[in-house]
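A single chain comes next, written as structure tokens; it is the form predicted alone.
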Amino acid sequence: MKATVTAWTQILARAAADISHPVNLMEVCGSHSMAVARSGLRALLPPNVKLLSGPGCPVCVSSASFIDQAIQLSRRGVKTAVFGDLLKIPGKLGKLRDESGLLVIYSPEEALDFARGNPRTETVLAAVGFEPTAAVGAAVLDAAVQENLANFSILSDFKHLRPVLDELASDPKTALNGFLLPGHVGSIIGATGYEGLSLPGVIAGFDPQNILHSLKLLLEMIARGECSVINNYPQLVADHGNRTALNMIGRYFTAADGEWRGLGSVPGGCWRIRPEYAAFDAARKYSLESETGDSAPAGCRCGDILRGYLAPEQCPLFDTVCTPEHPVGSCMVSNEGACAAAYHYRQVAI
């Protein structure tokens, strides 16, 4: 293990050894977030280089107002389902586990199982994630409006990944030299879904081994003054993505702008449901009430983390008064969160 440690830390420094100025990149995914800090990688990067966490969790983006909008339903009686990451985000009028009679679920199909075999109770599916959950979210709303199932709808926080990678790449205070970009979107996507990025990107899947050779690619590519995207992750993200998955995403979704808690509005950034399917939009549906803006709680720097101004430590409240078992912002509570990450996993050394 030693050795290989030692070996991948000269392979990076060669990597970096042309590139003179400091050079800060950022994943866009839960999971390397995860696998990053569980495995101790950024320990192996060269002094100049800096890994940054991003807005890479569904569950830590998930708008102020769409957890506003599930604990509006709740209170109307509405049988709501979530998933259960999303009870302890804050929203302006509250945390979801406050709430009584949600339905906790692990699957989207769970929520349409119940709609099924409760026909006399109104059912919303309160939906998150990116495009391969928008995928499954629209085969499942297929399945509701192919049944023609009245007391079914989706409340959608879909996000849409791709704008909010051109925002991120043109934030100055950010400053970011190139992307390591999730393979699971990409297994939607395909690689041409990342064409045209302003900085260079590599498509890294979730071992270590994986997402350090796609660093060392990443490096080089900074080198030579590159701006291309590498499919690092074949095995699983074809060039032009599931067109099943995605003529299903087009069939029911549309991409709008929307909210991303600590991003603000971004133009496109959100799946909205089609105004042809607004019988089983549960916005619309039940007139839903939406306010913009965040909710972050005194002191928590959440919004700052997820566009990588800040590490999860640089967060006052940080190991103090958050912690995953009372977390405060969204970043602590999800799993997949930088803040997790980095709080599980803050001993771990190589």
The other form holds:
Amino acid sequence: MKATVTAWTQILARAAADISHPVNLMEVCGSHSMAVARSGLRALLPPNVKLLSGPGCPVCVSSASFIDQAIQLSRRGVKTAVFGDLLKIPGKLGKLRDESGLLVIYSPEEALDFARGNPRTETVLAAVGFEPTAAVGAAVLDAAVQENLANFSILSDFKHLRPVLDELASDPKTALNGFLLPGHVGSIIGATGYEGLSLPGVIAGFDPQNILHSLKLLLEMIARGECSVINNYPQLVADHGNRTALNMIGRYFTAADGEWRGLGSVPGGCWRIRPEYAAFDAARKYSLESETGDSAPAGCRCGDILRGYLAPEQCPLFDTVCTPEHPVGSCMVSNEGACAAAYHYRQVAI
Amino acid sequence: MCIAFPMKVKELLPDRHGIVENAGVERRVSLRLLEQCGLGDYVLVHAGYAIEKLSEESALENIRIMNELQDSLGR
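Next block: the form predicted in complex with its partner chain, after the form predicted alone:
Up next: the whole complex, starting with the chain shown before.
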């Protein structure tokens, strides 16, 4: 469904007309944060409807403890491979970008190849991500296990998104009424992977027209008091997702309690490597301690922003002390963080 | 990290890998996470792995949108 800006304003107003209370919607995908901020489509929403950016950016919610563990490994002489977007995220020990000897990679296969080519060098892939990256991590583990690559292991901060959605749905402070659901996670877990939420949700793509249409469908469900999942991105998201990928995740990982930065410990919120593969689990292999608890820099409100309690613009550090050039918290550091999105497009509101 | 990009399978390699291509850029990716994959298929590539197949129409539309998102950030 495509329409003009003026038409969308009317379409959304009509969809929300029968809702007499304030409506809080949340998107939980870094790319959605970007697409929404770039298109300025919040300006088209009826006055009683707010669209919040939630903890949809895996880099933003990676724990300080994970960063510290990666730093510790690197300092112990382990060849530590990381994605570039982790370099500037703060841990208590500092930032990965200040460590020498890191292997910055695009694909985990590069870490595997390094380990294969350097059998006497201990190599660790330190990775974060939601289900798509967890699936990739599982495939990498599969290769390492089959080849018995004894010098290779993974430091996993892979996150399980679904439990966080359930938590956010029941948070009275955020007071959500519905979700815009991520498409790439959906392509792995399927539309069925989102079923059973206590709030309605619409799986959306990244085209602003699709997002606006998805918001219309969501508002209509809320008006009807309906609680279902509508798949508005069927080109990418199949009903049952990618079974090969899901089986791979299930073979090597198990859902465990773990920390999401800003949200604290989330039951079942992390993908932990199964005990039978302990030899490939860097945390176990190197007996790394994990510390819980927030270590946010003074004044940083990333935790509140990730939960949707605050919009980026409401953080006192936003665009004053904290900018993409001099980021303080993870939401500004990451290219897909809510604060980075709000900052990049702050001049372009309609 | 959310970024996944549609690319077209140009060549199938042994050991469940393939060469994919978009706009003149070629990448060697793993096809391990797909049940099956053929030449000419469009796949969504994430961190060096193909994670999903999509139709040509959806792929081209997706590419257009992702390009717009990335261009505006100067990437």
